[in-house]
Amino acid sequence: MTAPYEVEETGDPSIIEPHEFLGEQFRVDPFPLYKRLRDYEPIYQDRFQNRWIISRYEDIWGIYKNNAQFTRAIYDPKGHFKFGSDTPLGQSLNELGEGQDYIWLRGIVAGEFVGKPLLARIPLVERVANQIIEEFLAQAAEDRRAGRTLHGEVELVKQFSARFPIRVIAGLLGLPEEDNDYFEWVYGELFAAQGYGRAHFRRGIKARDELFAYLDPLLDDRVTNPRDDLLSRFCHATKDGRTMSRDQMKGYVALMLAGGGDTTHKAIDAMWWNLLNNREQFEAVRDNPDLMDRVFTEMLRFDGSNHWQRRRTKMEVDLRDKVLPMGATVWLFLGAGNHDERVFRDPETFNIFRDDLYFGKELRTGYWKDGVASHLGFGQETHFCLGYALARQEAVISSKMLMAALKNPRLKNVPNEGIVFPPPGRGGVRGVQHLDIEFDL
């Protein structure tokens, strides 16, 4: 009988070697290794990269809620480390744990990304999407007239999704529209710098410093001439009698450009990749565009852009049959938990009609509602994704507009790895590297 998994070195699927996380097979398709982790070593000690990997849904869920024993902080806010000095994002929420500094910095502008403030900005989302769609449709028509193509064609990543969320974020911040190309460049440099490649890191730090210098006169202006934009909100918002420092304002801008850009960009790509590879579901969404919300949710479960989050133990922690030492680095493998057969039936299948996934409004304080589990992609409670509602609105609205604009879209017959991790050393999240689509004109 053929073993369900084959490991070249031993033939024993229960032996998981650390180098398997570094190979090309894992970069392209990590799910077989995820399953071996869940089945054989759900609490796995990776001695090579000095980390513990958590792969089952319930264990990840439990750690998300356990701020007493686990923290996202690396440095002591009252220690000697200068926050923002060693990251391409500057001073941001990503450096802080669960304490009062984090709660204050998050809370001072959290309301801008949900509810009525977010709804008031939907016209901006629609305007930006429509502008870019019109641009690539005009280019497609010109290419067809000139005989360069036989059909309408768009490379969705380059011509739409990599540009769209950055332009939305720039608009929300109130940054000059004529500098959109610059913001797209900065976004790429900041995200690439979050890997471990030293050359990427140095370029990212340089781009960060240039961006922060660019922001200074804009922030000076908003102090005396506030407008209806987020830069003005950063300058004038108060909480508990305090306002943000200039470094914190700049860190928020960098975080929004990098964090809000790449994940939303990759979400749109993944939604379209999965739909065009599942024609029956594509046709159902084409006939009922409101199903696009379900596409977004199932995409986050099936192969979302964020496959892991990091934590650190504050003390020794007993977890299943293991003892995690104090100060241990812990990686929550969200991509593995989202495919846990103990929670989701047939998890390797993309299915927007599954009945074992919660499709309602994201649950900030829990992952179960009426006995149905949610995806793990947005975090939970204290670290629930600040921009979750904006990301959903951007991805769903723009995908509905693309569905209306593209007649009979289909994947162009060119080589494509599909949804993969970026090359080693470069920061970024999992996604489609290019997405060539043909459509009728």
The other form holds:
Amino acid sequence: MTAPYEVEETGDPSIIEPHEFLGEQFRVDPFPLYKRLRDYEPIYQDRFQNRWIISRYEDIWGIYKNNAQFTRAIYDPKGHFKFGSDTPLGQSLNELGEGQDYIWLRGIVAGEFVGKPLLARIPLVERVANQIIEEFLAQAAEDRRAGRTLHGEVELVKQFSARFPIRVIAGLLGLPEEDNDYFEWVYGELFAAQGYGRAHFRRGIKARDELFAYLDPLLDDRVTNPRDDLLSRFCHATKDGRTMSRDQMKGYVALMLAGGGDTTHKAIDAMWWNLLNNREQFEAVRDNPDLMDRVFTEMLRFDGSNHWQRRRTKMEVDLRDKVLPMGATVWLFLGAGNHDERVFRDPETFNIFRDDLYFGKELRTGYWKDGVASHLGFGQETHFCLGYALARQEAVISSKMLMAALKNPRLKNVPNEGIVFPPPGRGGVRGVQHLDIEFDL
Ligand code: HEM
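The form predicted together with protoporphyrin IX containing FE is what I need now, so please give it after the form predicted on its own.
Below is the entire complex, every chain and molecule, led by the chain shown above.
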């Protein structure tokens, strides 16, 4: 078979070709290319995908702070494009820029995701984790009894993490538990539609429309019978004398299922992948489970779920030696910024004891606190992840529970390419595809 097009290999690391972002090498291990970007072309124009790639920590941070020249809205929220019409998440926060409409829509329920309201959800998180752990332990015991396995075995992705965060989100929203399998399916479809594969996109739009129809009777019910759940909050919350429209409520549900499911699921897998591949650190955490918070933080720096976020220039912008035109698409390569050796020593090493990373609870403006930098895994500033505290709570609590439940866990000796991007064209965040663990029973 011949290659579809010929590429001249120069052997000169300073020459970066756009096709390198589409290759298998990048899908599995993007870090060598990230380093070349930072070193030789920190503001890189990818003419093939029509975007500018920003890879140094300092520059990413600068753009996050610069709402005057950059926006997250791909379309002007006040322009001709009908808000939310052609996106798998509908009228979600993601579509808005940084103006009053955005501030209002984020602010109306933001309080639910931090502080006391979040602490009140811990029993839900524990209950869901416990239920799924018991299911896979029972299965492992049954497999062992029947002679199908020699030890306890669990495939953590399929049997735990793909199911756990989505069930927590569904529980928070107040969606019926008996439909949990449907939510697992729907979030996969919504997320796949974020890629550029046309077939995935169509399937995502179809899943969105079905989900939105499914939500109508539930929202109708919560208008008259409010409960202690987020659907009820969406129906009754007011800010500046206004309540949310039905489309905005549905957009929030879609954003939470898609944005809060896949990301946290892959985060838990990545924590375990890194722990099991770094035995000394694993033992330190086993002996002191409170270190699990550090595992979560370092995982987000080392190889977290989200490696990029998009922005658009509102005007012509000077950046280092480049001029970005107005309306240019800009990709902030968070994964590259997190490995910037100008900020983190020995960035390619996973180390929960490093002293150059801020390990406290997330600060959306936490750069250079006492000379120690924040990771970029949740973004920064205005659009800082709304679910950051929920994600940490879920990942840390469930990982501590897994640590207690799995006796002497170790990686099963089967081929595993580790933490990778999904195939090009399909949406979904970076993560391990399967994680086979053996343990003593
Ligand atoms: C480890 C898990 C997670 C990761 C790595 C992650 C990552 C991110 C990142 C990088 C952004 C910034 C977007 C930007 O710069 O434009 C973001 C925003 C967002 N995330 Fe997360 N996220 C996670 C979990 C969650 C959860 C559990 C929720 C559920 C509530 C959530 C909801 C959101 C929302 C609504 C936004 C948009 C915020 C805004 O624009 O104001 N995320 N997330």
